[in-house]
Structure formats: C-alpha cells, structure tokens
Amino acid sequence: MREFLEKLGAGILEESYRAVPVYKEYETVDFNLPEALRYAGMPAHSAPEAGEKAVLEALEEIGGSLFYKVGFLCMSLQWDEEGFPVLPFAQHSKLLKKNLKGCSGVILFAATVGPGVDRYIRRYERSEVSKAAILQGLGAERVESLCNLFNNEVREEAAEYRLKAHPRFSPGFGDLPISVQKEFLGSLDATRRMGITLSDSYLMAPSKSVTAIIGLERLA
C-alpha cells in the first residue's frame, strides 16, 4: 500500500494503476462495548449491568470462532464522460460521484470476521431470541471494528504522503446498488480467498462481512 500511496501523493502514479489485491489478517481487534450493546438494541446508557454482563460473556464464548481479515485493491481513479468514477463495476451513483471528488486514487476492501458467529446465531435464535440479538449485536460490532482499525491505518498512512482519505462508502448505501457486490467481490477475489459469497440477493456469507470504497484526494 505504501508504494500507492507514496506515488498516488507525489502525483506520479499512473493513470492505469491497478495492484493486484492484498490480504491481511489481524489477531486481535479492539472491543467496542458500547457499540456491540447499541447494535444489539441495548443502549449504553440504558443497559443494566446484566445487559453488558451478557454481552461480554457472549464475546467470551464465540471468541475463538473469530478471525479478522482484510482484502483489499488500490486503483488510481478516473472519470467518465458523465462524469462518475470508473470502478471495476458499473455504476452511476451521485452519492459516490460526491463521495469521491476530488480524488485520484481509491481503495476497494472487503472485511470479514467469518462465518463462526453466524453458527452461534444460527444455534440460539430459536431457543434463546434474546441471546441470538446480542450476538447479533456483537457480530456488527466486531466487524465495523475491523472497518475502523483498517479505515485508521489507511487514513493514518496517507497523511503521511499528503493524502485525505475520504469517508467508506458501501454498496447498498444510498443510491449505489447492492448488486454491484458480485463484480466487487469478484475485483478482490473475496470468494476463493476470503471466503465470502453472495445469494441471489446479493447479501454475503458470512453475513458479518463489509465491502467499502476508500477515495484518496491530494492535499495541496
């Protein structure tokens, strides 16, 4: 990534640069305990302490089950004559052409932390509704978690080369359809190499799994 970016931020990198994708895995992520209660629909400032009790002893039982991996693909970024980003999949969104300007490079990622949790919600949302949530709940968490940890390192990095890195964009946010996951995850290899799929309505498994875009602009 270093070499991207260091070309991207000199304004040398060229205009049909495309790495091939990159893997990485992490042994651990920071837990986010306000964020698992909130997206299991128990706020932090109205959960009891049984509630954060539930959750991390959740967190306890399924944290072998985990892991936490990234792929992801950096591309400079050109426009087309309406003006939208070229991607490896078509698109004509107006909120990612906003997204994006200004940028003249991109990052594709896909993150995951495996089908382990879905098992476990798989096991208890017919026995135990209200422990399936918090796992549920716990699932989100982890990987925005892994979003953020990899989104830090990617901001972080480009300031160094005088790079803002924009703000992750996803499919199936606004006006950028859910159906470009197929050619995205494809760009990435994620099936064969990070073990997601899609179904025929283009959801992924392991559900607790995320595909972002990441803009790149120069700082004057």
Second form
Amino acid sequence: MREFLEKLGAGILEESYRAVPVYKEYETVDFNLPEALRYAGMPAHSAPEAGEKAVLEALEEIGGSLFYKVGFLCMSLQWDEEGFPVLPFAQHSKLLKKNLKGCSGVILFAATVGPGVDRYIRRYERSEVSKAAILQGLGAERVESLCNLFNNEVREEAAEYRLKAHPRFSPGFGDLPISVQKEFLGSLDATRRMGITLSDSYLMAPSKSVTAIIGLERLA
Amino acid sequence: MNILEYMKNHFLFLDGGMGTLLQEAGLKPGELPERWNVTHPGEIIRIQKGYFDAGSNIILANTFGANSLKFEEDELRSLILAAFDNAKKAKESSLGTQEKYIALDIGPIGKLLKPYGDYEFEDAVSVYAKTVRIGVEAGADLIFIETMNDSYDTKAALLAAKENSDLPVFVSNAYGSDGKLMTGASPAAMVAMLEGMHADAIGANCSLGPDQLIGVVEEYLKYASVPVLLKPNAGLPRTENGKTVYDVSPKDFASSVSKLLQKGVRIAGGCCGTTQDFIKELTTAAAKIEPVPVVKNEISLVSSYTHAVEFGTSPVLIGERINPTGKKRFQQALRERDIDYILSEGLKQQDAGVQLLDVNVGLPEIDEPELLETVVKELQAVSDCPLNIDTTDLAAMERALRCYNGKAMVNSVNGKEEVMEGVFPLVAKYGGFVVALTLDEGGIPSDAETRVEIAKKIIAKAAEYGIEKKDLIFDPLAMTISADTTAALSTMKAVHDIRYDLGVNTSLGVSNVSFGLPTRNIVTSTFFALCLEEGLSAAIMNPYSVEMMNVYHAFKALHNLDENCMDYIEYASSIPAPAAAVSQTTGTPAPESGSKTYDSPLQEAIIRGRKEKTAALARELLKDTKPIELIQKEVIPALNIVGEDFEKKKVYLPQLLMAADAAKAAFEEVKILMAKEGGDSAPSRCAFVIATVHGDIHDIGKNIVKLILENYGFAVTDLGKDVPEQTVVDAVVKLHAPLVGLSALMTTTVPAMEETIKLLRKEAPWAKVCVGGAVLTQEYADQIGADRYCRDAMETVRYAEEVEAGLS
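Return the form predicted together with its partner chain of this protein as a structure block, the form predicted alone having already been given.
Up next: the whole complex, starting with the chain shown before.
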C-alpha cells in the first residue's frame, strides 16, 4: 500500500494501475463500548448498568470466536465518458461520484469478523433473545471498529504522502445498489481468501462483514 | 500403477500454484481461470508440463472453480473435458520418468451453507456431483477436494465424490492462523469426519506457509490413519512494484516441507505463490528422505463442526435428556413441534457439563425421519456439542447421519443379524462411532461371558463392512438390581472384560441399575463410580443429577485425569451452598433499588429480567396459584409495565427482551405443570403467522417480535427465515390466521415481501398483514400493499390487539 500511496501522492502512478488484493489479519481491535451499546439499541449516555454488563459479558463469551480480517485492493481512479468513476463494477452512482470527486486513486476493501458471532446469535435467538440482540450490537461494533482501524491506517499513511482520504462509501448506500457486491467481492477474491460469501439476494455471510471504497485525493 | 498402490511405499508430489502463474501469463482480474482451458490451452499445458518436469506425481487439472453455479452445463462440461485434454498433453510431453496422475480439482462453490448462509446442504451435494461426474467421464485418476474452509461444505463435496465415482479422493482444508477452519473446525474434527467417510488422504493447503502449518500438520499426524498431505503457500504475500511476492524462497520452502515429510507427511506440493522451482527443490530434497510408514491408530473419535471428542482416555458424559421416554413435557414438545424446547434441553445439558448430546425424538404418532433430521439440523445450528443419534428407525438414522456436520455417535446396533445388516452399511457410508448393545436374537444374557461373546460377534461383523473396532463402543446393558441382585456384578465384569480383553470402549445407561428402588440417585451414582473403575469409557446420563456429576469430577481427579485438579476445583466452586439455594426461592428478597417499588417479587424479577429467579418464584407460586391467575395477575401486568416504559423510551430494547425472556421462563413453569396435570397450557389469543421473507436470512428482528407476541398470549406460528411465498400462504390458510407478520432486512428482499402480500390477498383475503424490518417505512409498506407498518415489537402487539378486538 505504501508504494501505491507514495506514487499516487507524487502523481506518478500509472493511469491503469491496479494491484492484486492484499490480505491482513489483526490480532485485536480496540473495543468501543458506547458504539456497541448504541448498536444494541441503548443510547450510550443513558444505557443501564445492566446493559453495559451484558455487552461486556457477551464480548468475553464470544471474543475467542472472532477474527479480524481485511482484504484490500489499491487502484488508480479513472473516469468514463459520462464522468463516472471506473471501478470493478459497472453501475453508476451519483452519490459515489460526488464522494470520489477530485480523487485519483481508490482503495476497495472488505472486512469481516468471521462467522463466530453469527453462530452465537443463532444459538441465543432460540434460547435467550435479549442476548441475541446484545450480540447483534456487539458484532456490528466489532466489524465497524475493524473498518475504522483500517480506515485510520489508510488515512494516516495517505497523509504522509499529501493525500486526503475521503469518507468510506459502501455498496447499498444511497443510489449504489447492493447488487454490486458480486463484482466488488469478486475483485477482492473475498470468497476464497476471506470466506465472505454472497447469497442470491446479495446478503453477505458471515453477516458481520463490510465492503467499502475509500477515495484518495491529492492535496495541492 | 494404481495411485493407491503406489502411495503405499512412496511419497507423492503434488504440483504448485496455478492461479498466480495464470495471472502472470495475463489472466485478468475477474476473469474465470477455467475458461483458459479453451482459450489459452498452450499456457495451461506449459505450466503443467513444468510441474511434471519438476517431479510432480499429481497435476491438478485446471478445474478448481468448475461448477454449475459459475458455468452453464454445456460450458462446464467442455471446460472440464478441455482441462483434462490439456493435462494429458502436459503429461505426455513431459520427459519426467516418475509415476504421473491427473486429478479432478474441486474447490469450494463459494456459498456458505445453512444455517450460517442460505445454501442447502443437499443443493451443494448436487452441484459438486455434476462436476464429479464430468471428471469421471474425462478420465480423472483421482479427485482432489481442496481449499475448503468449512466442514459442512467439505462433507458435501466428499459425499458427492463418493456417491458419483469409485475414484480415490484426497481432501485438503484451508486453516487460518488460529489452526482452525473459518467456520471453526479443528484438525482432529476434520480427521474424524473425513476418515469416517473414507477419504484416501487428508491434510491442509493454502492460506499459510509451511512453517505456520506445523501445528495443524502435527495434529493430523497424531489422529490420522490415512496418508497426510500438505500443500502450503510460499509463505505470506506482499506487493512489490505492483507485483505480489511471497516471503519464502524455493530452498527454504523445500527445507521446511522436508522436515514435515520426516515427521510423517506423505503427500506434498505447493499452493499460492509456489512455482516449478519450488517443486523441483522439494523433490530434490525429498530424494534423501525415507517415507514414514502410515500406521492405523486406535484413537476413537466423534466430532461436531468445531471439535472432536476422544473416547478411551477421560470418561465421556452423554446427556440423556433429549428423549421423550417418561417425560410428559418433552412428549408434549414433540407433538407440538416445539423445537425451541428441544434445543433448550440440549443447551442446558451442555451448560451442565456433558460432552455429547443423545438425541431421541421417537414417539409412535410422529414422522420420526423428518423430525430427527430437523432436530439434528437445528441442534447443530445452536450447539457445538457432538450428537449421539439415537433411533431404531433406519430411515431416520440415515437422514440424520447424512445431514450431520461431523462424525456422529450412533445409538445403536446390537448382535441381531438383521439390525447389524441395517445399521453397519449406514455407518460405513457416513462414518460414525457406534453404540453396540450386547444382546442378540437370544435376548440379554444374564452373565458377562455371553455378553463378551456377542461383542466378539459384532466386532467380526463390523469388520466385514470395513468398520474397525475403534469405531465401536459396547453397551453391556445395566439391569436393575431390584430384580436380580447379581445384575450389577455381571455388567461390571462385562465392562471390564470388553474394555481390557477385547480392547474396545464401553458405555452404559447407568440409571437402569436402580430401577424400582427408593432414592435411586445413591445407587446409580455409586454404580457409575464402580463401573468407571472397571474401565467404563462413557455414560449416557442425567447431567442435572448432582450425585452423578460429583462422581464424574471426583473420579477424574482421583485418576490423574485432571491436571492440578483444576476442573474439580472449578466444579466445586459452582455447586451452590445448600443454604443459598433455599433463600433463592423463598423468603422476601430485599429491594434491589431504592426508588422503584414493585407490586410483587415475581413482577420485579420479570421487569428486571431475572430469568432464573422468575422461574423459581413462579414455581413456588404455582403451588397454590392457578396458572391462569399467575399469568393474568403477575406476568402480564409486569410485561405491560416494561412494554409501556419501552414505548415511552424509558427502557430500551435489551431490557424489554430480558423481561420477555424472564416472562418466558414463567410460562415454561406453567407448561411443565400443565404437562404433568394435563390440559391446555394457557388460553391462547388469536393465531399469528410470522416469517422472514424469501431470500432474507437475517431473522433476529422477527424472533424478537415472536417472543413478545407469545408473551402477550398470541398463538404464534413461526415459519422461520427465507420462507417461500406459497409456504406463508399455505400456513395462513391452514390456520385461518387473521394476522400475518412479514419481516425483511434488505431492499433486495422487499419484492419477495410484496409478492407474498399479493398471494395472500388472493388466497387468504381475510388476513391482515403487518410488515417490519430495517429498510421498511410506512411509505414502503403502503406501496407494497401491507395493512400496517410496525416499527417494533410493541407496535406489532398493539396492532395485533387492535385486529383481534375487531374480530369479536
């Protein structure tokens, strides 16, 4: 990634540059309790103590079943005749176009915390729904925190090369249809390398998986 | 020479990477490599010839992703046939003099199977089967199933290979850095399942370099009785000048793999990032190494989709509670198809400390094959405990073994010819660890010697089916001493002789011994201790019996099976002091918070979401309160308080759900009482059919709504998730249900919701439909023709009450 950012920052990246996907696994990801509470349906500022305790206990119980994998693809960004960004999927999205305005490179990534949390949700859905809801929130926090961790790394490294990282943008948001997931995950070989699969209705399994695009803009 | 013959005395060398080399040759991102078999045959032949030249014995045809999900059938066939044409040309043109074989390469189909994904196990078997049949036609020497990261998917592929060919099958899994498959299986679990299904060689490939896979390989070598294979990556990748490079050189790779050949690996090659150079170095280095003989080991294993349980070392506890015999509440659950109740019995036993769950759902009036399959699938979705499939119905046994994700324990066979001829073929096909009862056409012998004779007969018969004695566990049958006071002595002697003279594991349903006696626990648990001393390997038992658990933990500690007595100490600390147990159920509890007051301790327990306490208080109250009164005067008011607080945003979803779970515990107490005394459990309100629509697999929202509706007394029929339109309509028509709730999480599945509503309007015009789910809004609900959008569970209850009021 460093090499890509360096060339992109210096404005010497080939126009058709597209790296092969790279995969990394994190040992741990910092836990964001307020976010976990929020995803579980409790506003952090007024969450009952019991709620906090339940979330922390849930983390203790399922923590060992999680892993933190990210796969990413660095590529230079070109624009088609209609002024839309050229990406591994064909659909045009005005919002994404706006998000990537001024960018000359992008990083596509997929992140997953694995099927462990789905397993526990499945178990508690049938025996203790309150706990399933807590786990649902916890899982969402885990994968979002993983995305934030990776995103921060990108932002910080990009800044070293005078590149500004735009806010990440995910399929399914606004006018970018969820159906692009197929080509998106395909470009990352995410099924084979990360175990992220797609159902016929474009749902990802493991469910606690996220895909997103980060645009990179050269600063003057 | 036949490959199985050849590999008895030789190493087998596999090829190296294919995908990475094709990319170098110009394969574009997103392009399917299998198409190159037709468009770029020259490149394929060049790479494969290079591997034969480097000394590979086995080339994987370029068919990794060749399956009917990616290609139309005609193209699939032509691509696989072309792949073999290319590989054969590579074989003929290579000057290498080694034995050469061509394998049909099978990778994962890229769908996560139910319950975590949306793909049916049997559909996966069918997809793999198509590829296998074409591979056989193309003249494959063997089938190589590889890079599988899920045990269930692996089973589907292996089953397809076995059912559609007689070829040797090698199976290789992709392990993560934690030494497990992505969906959790340990190497021992995979060895158990794959050997049970007669894979010819097993091992690991891809994901990591040889050094990172040492732990996985060692575990394979410890448990496997077939040759172990290894096909690692060239270490870990990184990008340099826009190209992927791997961090292990051909020389280092060869040296690392050679060390594992010396430890016992018999089949080796490379995966991503490895090239002809790697294989050349490897075959050169290996020329100086003598293959380590493959020995059959005697370790008895059963497995779930995560782990294996070993028999013959530490005693194994098998929970007996999933069984209708003598349990009215359980019989009622079976008749009402209350799967959740059955699952909770499983989970509770697991929490109580059993390593396996016995599963028996046989009742005369039910369709046992169908129900047993359902229960096995549902149990393995919520619990990682291996299962003991307990049935005398062969059709039920086959369906359960087929869908089981692992190597099951099978209960049971006995010395009767007819029974052995029915059960052993199933075990030979699907794998299994079989309970064999020492009885035959002559009944149950009263002496130990005859039981041992029957055991010998069963061992011999099993061998005819290729089932080894390590896959048998004898139950020499405990008979009650109230009828014959020598009965226990005979059983104990049989346990001893079978274990030590025949060298086979033993198991007992120990509680029979005390039948007809008072305070049975004393006799049963003492008998259990005596049998353990005679070498008993396992017991099918009641884990809620403190006496039994005491014996188990103490025995392990006394027999040096519990390092530093850690398990015992943990167990001892979990036993509640008798005094504390009393105060939990009686007496007035001190108020837990200063400001809030509650109408009764039970209401407080529900509102605070205390499950155990709620159950205990309800049990106590039910001694002199009518169930209907308990529900109407205690449970419903408590739920109303929480429900209203939720609506006013004074409490949040988790608290609402905790209260609902607690209320459910109170209802369960009512059901137990009613099952004992007969009669309906509670007056039901109107029928409510609920489902997550077709294509949608996330159903926690629906489950929340279901729980709350049930708490309010609605007769909820839950059709589950990914439910076809017609199934919803059929259920509504059958029940003439006035209310239907549909849930959808994704925009992509809302059309399925709309279709369901349309069909309902046609075939069940009386039904009111409410919808909910993450993407829905009132506007959306109007657009698809729903009667009401319900934002959350409480709104659904209010709507249901409204509709119900309109009915009368």
